[in-house]
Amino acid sequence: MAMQPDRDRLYAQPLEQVTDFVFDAKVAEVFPDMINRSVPGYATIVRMIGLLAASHVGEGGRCYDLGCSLGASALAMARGIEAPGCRIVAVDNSPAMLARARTELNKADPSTRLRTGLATPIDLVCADIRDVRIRRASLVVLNFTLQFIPPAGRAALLQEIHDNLLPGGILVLSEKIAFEDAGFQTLFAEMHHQFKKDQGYSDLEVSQKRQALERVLLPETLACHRERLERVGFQRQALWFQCFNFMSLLAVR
């Protein structure tokens, strides 16, 4: 049987050299399949972001999806927001990902983005998220994005977000995490490996993908994330999702 064109088979064959992972056109083509088969709970987090936007973003609200990939979180916010006059800024530094994001957004049924007869527009911006100026934001999403920023630059990005959220504004921070306890680190790594195998990935695919990511995706502990958030000013924060070594935090200004 022919493989569906959007099925992730990028690491299915042995590679002479496994190069660092990049969000290029090949990844953009299969990204929906890749992310849902690789990150447990991803679809749930995206749906909950839509619910959060519905309950939290008021008239004229400004939202940001930083590292938006194909715009799943931005679209969830647009579908959830009921208030008029809102706008969503979706930012990614990969032209290939944004080109596919534009296609995906154009395919979305417009009726799913209407609640009170008003659509919430999504502006797609090609830029490094560290160069984007956040302005009076109600909701900012970093959905598995911070982990690709060099650790030395993470606090400055979070400081920019904190300082430009409205009072009561929310940051959603979703990340793959590491564990200080070696036993838990091994356990959750093994469970994640098995999760991917249950989704149809082979041991070869899991191994080669891990090699491709090991120098570009740099996870930190939950404690490290929470301490940094507190340091930049987020005194109120809560863990709202965790599955194995993947988690999502809500931080409120």
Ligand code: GEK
Given for the second form:
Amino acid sequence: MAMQPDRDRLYAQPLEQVTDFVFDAKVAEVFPDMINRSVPGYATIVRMIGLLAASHVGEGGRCYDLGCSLGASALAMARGIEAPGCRIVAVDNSPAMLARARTELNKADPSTRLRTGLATPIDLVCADIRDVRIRRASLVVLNFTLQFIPPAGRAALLQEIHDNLLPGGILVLSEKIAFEDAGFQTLFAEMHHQFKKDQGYSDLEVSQKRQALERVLLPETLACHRERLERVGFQRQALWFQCFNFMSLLAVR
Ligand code: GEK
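With the form predicted on its own already on screen, would you show the form predicted together with the named molecule?
Entire complex below, previous chain first.
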């Protein structure tokens, strides 16, 4: 049978030692398949980010996709935005992911090297999102990225975002979450496992990947996210998506 080059098989064979997960070239290669088969609702969330951008970003608006990976959310925004003179800044600190993002975005938009067809240009920036200065933003997206920032650094990042959103500007914060209730924690972890099996992953793949992420992806409870958003100044927020232990919040400045 022909190998599918983009199929995620990174954890299919038993590994002598499962090392911490990193966003390297091997991951970048299979990333769309990996995230679609690992995060329930991922494609829906990305599509809705496009719709949010379409309805919220006015003329000259600035948008940020923080932890952009291959640029799926940035591309959804670029496709959604109709207002003229807008700009999207897409940031990731993995050179391998950004290199692949550049190829993917140019494929989506070959004639302009990220600049045609899509009226809204996307600037790809290789940087740590904690070092990026947000300026007069209409829309900021953290789509499954905050979970990779050590918890002690999360409030400062959200403060920077809050303080530099325009009044009425929005933050989309999507995360894997934990549950205080031990019963729900077990139930949703199990449902996520079942989801991954249903997507074609084996028990071995699921368990090795879980081990690899254990010290890298640190989920918090929904209450914890909401309280911190409130503390940094987001008084208006709504949970607009949840499937098992994955959710997305919309917070308005
Ligand atoms: C999507 N948002 O497809 N600075 C910059 N980037 C970072 C940092 C950091 N400190 N830490 C992690 N990343 C995307 C999916 S994936 C989610 C986001 C996942 C980057 C990391 O390199 C990776 O590309 C991304 O955050 C997380 O809508 O893999 O579960």
